[in-house]
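Single chain ahead, written as structure tokens, the form predicted alone.
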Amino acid sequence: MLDDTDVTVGGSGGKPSEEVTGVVIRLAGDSGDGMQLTGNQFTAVSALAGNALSTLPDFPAEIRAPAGTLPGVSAFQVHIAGHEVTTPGDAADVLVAMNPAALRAELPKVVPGGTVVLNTDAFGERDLRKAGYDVDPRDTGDLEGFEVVEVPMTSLTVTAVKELGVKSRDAERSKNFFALGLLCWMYHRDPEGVRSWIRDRFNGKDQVLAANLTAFEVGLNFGETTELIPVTRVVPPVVREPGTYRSISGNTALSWGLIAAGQLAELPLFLGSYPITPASDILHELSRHPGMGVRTFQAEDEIAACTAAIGAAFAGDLAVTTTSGPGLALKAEAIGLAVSLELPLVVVDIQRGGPSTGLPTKTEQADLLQAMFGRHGESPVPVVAASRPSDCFDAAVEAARIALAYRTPVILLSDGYLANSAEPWRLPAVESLPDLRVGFATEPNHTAPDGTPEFWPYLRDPDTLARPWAVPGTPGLEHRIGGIEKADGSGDISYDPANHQRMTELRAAKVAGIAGTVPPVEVQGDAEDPEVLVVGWGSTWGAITDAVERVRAGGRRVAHVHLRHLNPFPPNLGEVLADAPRVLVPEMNLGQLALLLRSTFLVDARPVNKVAGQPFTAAELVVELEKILD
């Protein structure tokens, strides 16, 4: 929503301008408009003049639906701010609709009284239909209460670029760009970085970029003639911590956690991938960097994929498998494989809607006990969550050190809200980046009663119970790897069940001794006396720190703890949920964390679910607050 205006200042053109706090804006239309581009250059130079934001990508779940279609409509909003946001805002006060069918699916998710800023050159009696309108909305009173900018932008595009020889039907396509031209005006976003980007995205196709940056500059030229918009606003950038910030969507942030993940254990990067969305961009991120020691193999199955990863860590690589819900379905096996091999490996479930295909464009939460549960027999493996783009680099890095120091798969947990979406992220120092390395084997480490020295495979370091990593070929450490149940220490192939206990015991020590490296979890808000504690992790972090900082600000006490280590849990978590009078807990499922927390610690943990393949809004969890407080 928009922020308090502020101030008023000298504007653009010589038309006023007022500055405020922080708006959100929403782009709309067909898949093929470029509104997810569109959305990324405004967020881009909006990242360039400082200022604070978070950005919500709405692809259409359905591939190829009709242009003009209501289930065609890709949207991205974006929440711009002078600032700190953690949410891309419950509303938009902004509304950019390229067709009839942008309009009528995302109008109700703009605040009353906001800007609707319309391309009349696609409001055709067929379009109208395709959209489901009887009548043109504009002639209804559907638009009342709203502030109407209707602009050609089709024709004035189509007008300007006609000179350059381009086609008409690709003219057309070049009408993104002058809706962020004039976003750009309205905003005062520097122009020149998104002319140097056209410029590069563009490069050697001389008709397209002197079209695109045709229809960029008619866009910002009609701002400042029109009369339709008669007051521009600025946005001030946020204050902060001095240092070098970019602007990065969780999987990019992801991948290159993993990079310096690598580079930290000084070891190569192995990934083996097969693609699915909306775990895709890490595998092609991660493959323009072969200068940083990563390797990617693009497998012809899940399981080929994650059984290769598997390949790479016994061969004495960084490992990494990625994926989505279905995907790590469909790896539980070979997962299994590794918790019995005892060798690190990162599996990263990138999290969609569901079940089977179900919404693979769309967000949830609902992998976590596939991730806790999901294979066959006791294969207990540790669960490691990011909680915002940023923090994406981070829970790599940190599931990287679990999987090297205890010789595990780890399961890292992400999804499709914090995979697109993205904010300012402050490079870290290197310094302050974890030591990961870890030895190998290099001598055998038992005597045979003869005398003889050997190698024992499962002969366990005393802290961590993690089994000693050699690679293959190293002289005199020659040992056996498979599926079938091991002796303990010397890995000879055992049936005996007393043997079976015992490993299956170990195994689990193991995970649950990870608990004693992680940090205990900190209480956000009222930590001393409140009245509510809010339980959440992943990528609700955003909804839930507004919220609770919403209705503190009403004067009632809310507390707020956000897991990253979902197994085994932090050690302290028991403790803060005992103190907590009631406990809430927001997901994205029907209650999954809720349900490991009442039957791990016995507590009430009352679920607030959301499986709509959207995010929470922090006014939906405002009102849930609300009602376990009155």
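The block above covers the form predicted alone; next, return the form predicted together with another copy of the chain.
Coming up is the bare chain, nothing alongside it.
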């Protein structure tokens, strides 16, 4: 929706313009049409313009499904605003549809009265049929109530670009830059930023560069000259804390958080990974930073990725393995080994739609219980979750902190939505980041009955219960560890029943003890006397925050707690829950956090579930909140 429309304040190219506090734009086209690229670039220039923003890429599982069909539609939604925003928006104010399939798939997501920009060149009879339209929707009532802007994008682009001597097939490919130009004109974006980005990005590919630049200019000029769009819109910059900002996606933030952890721990970073959507981009990003002490190992499968990381941890690296749900399932046995070895390991799961292959490019939060319990035996693992794209940085640092300090695998949960969506991020001062250094063992830590100094790999730190980390290459600390139960202290193989009981309890106590270093949860909204407490985790943060604010604006008392730590829970969570008359838990699953809260605290936490491959909209949550408050 248009957040709010302000007075007409000026013009672009002589056209009147009005100021709006925010706008939601959705770009949709074929997988091959470059909608993600266009969307990301529009986001980037909006970020540079100082807008608040939040994005939602939404693409199909095929590389390129047949052109013009519904399964091939790739969409990108961005919410830009002059005030903080936490979601990509409930619905779109503007839809740019590059073909009939895009129109058909995406029109339901446009607000009544919204603007629909159509690439009319793609509305031939075959195109319509491929999209499943019997009749041109422009000739039916389908578009009633929308402001329709018809632009022959392809032909305008091709005509201009062909003059450069580019083949018409290739020229056609530039039409997304036409759309980008038009959008930049409509929202007063600085074209110079886009131009220099195009020059950079297509550097060396002269024809393509020239074609894209030209298409972009034609799009800009079309806006200037056309009568079709009478009013342009200005989204003012948001008032922000001073600092340096950049636009960042969840996967990049997570990658950089891992790189940061390597610096903060003064350890080389080892990533063992096997490509999988939507986690692959972390592998890609990390592989670009050998200069930051990062080694990436693309393994033959997820089990090798995880066990190689365990080997690297044994050898003294900060070890990480990244994957999505199916890969986490495959790593289960290996994570159990890391639990038994008590070695630091960060396991990143970018959740996607399941079960099985499910909806690989869509988002979901249904791996929480797998993270908690998806191993045989009593095999406790700390679980940490990120709540917004930029938060992936902090969550990664926190996961590494726990892994290193407690010598334990830690599972870090993100999801497909966080992974690919972007927002502005105020860069932290590097001095403010925590110190993650943990010393390696260098000396024997025990004395044998006969007085000789020995090294006992399972002698624990009394505070953290962590065992010493003695890395190969250290003289005098030679020792052997393994997955068989070991004697408390010495680490020798032990089948003693009492020892197994003790070790099982120690491993559980070590993980439970992490709560001592976890900050208490902060209650947002009405901390005192709320009518309902909303408890969330992960990427629902934005939608919940927005929904809670809307309901509070309506005069109701609502509190919101968002969990970074899912195992162990923060120390004060029980109290906060006990104080709330009703507890609502929205999740993109069938109630997994709700299950944990119910069993841990015996509170009647009520699940609100969406398992549709799409994030909650704030509007959906407002409805749920109002229902429970009725």
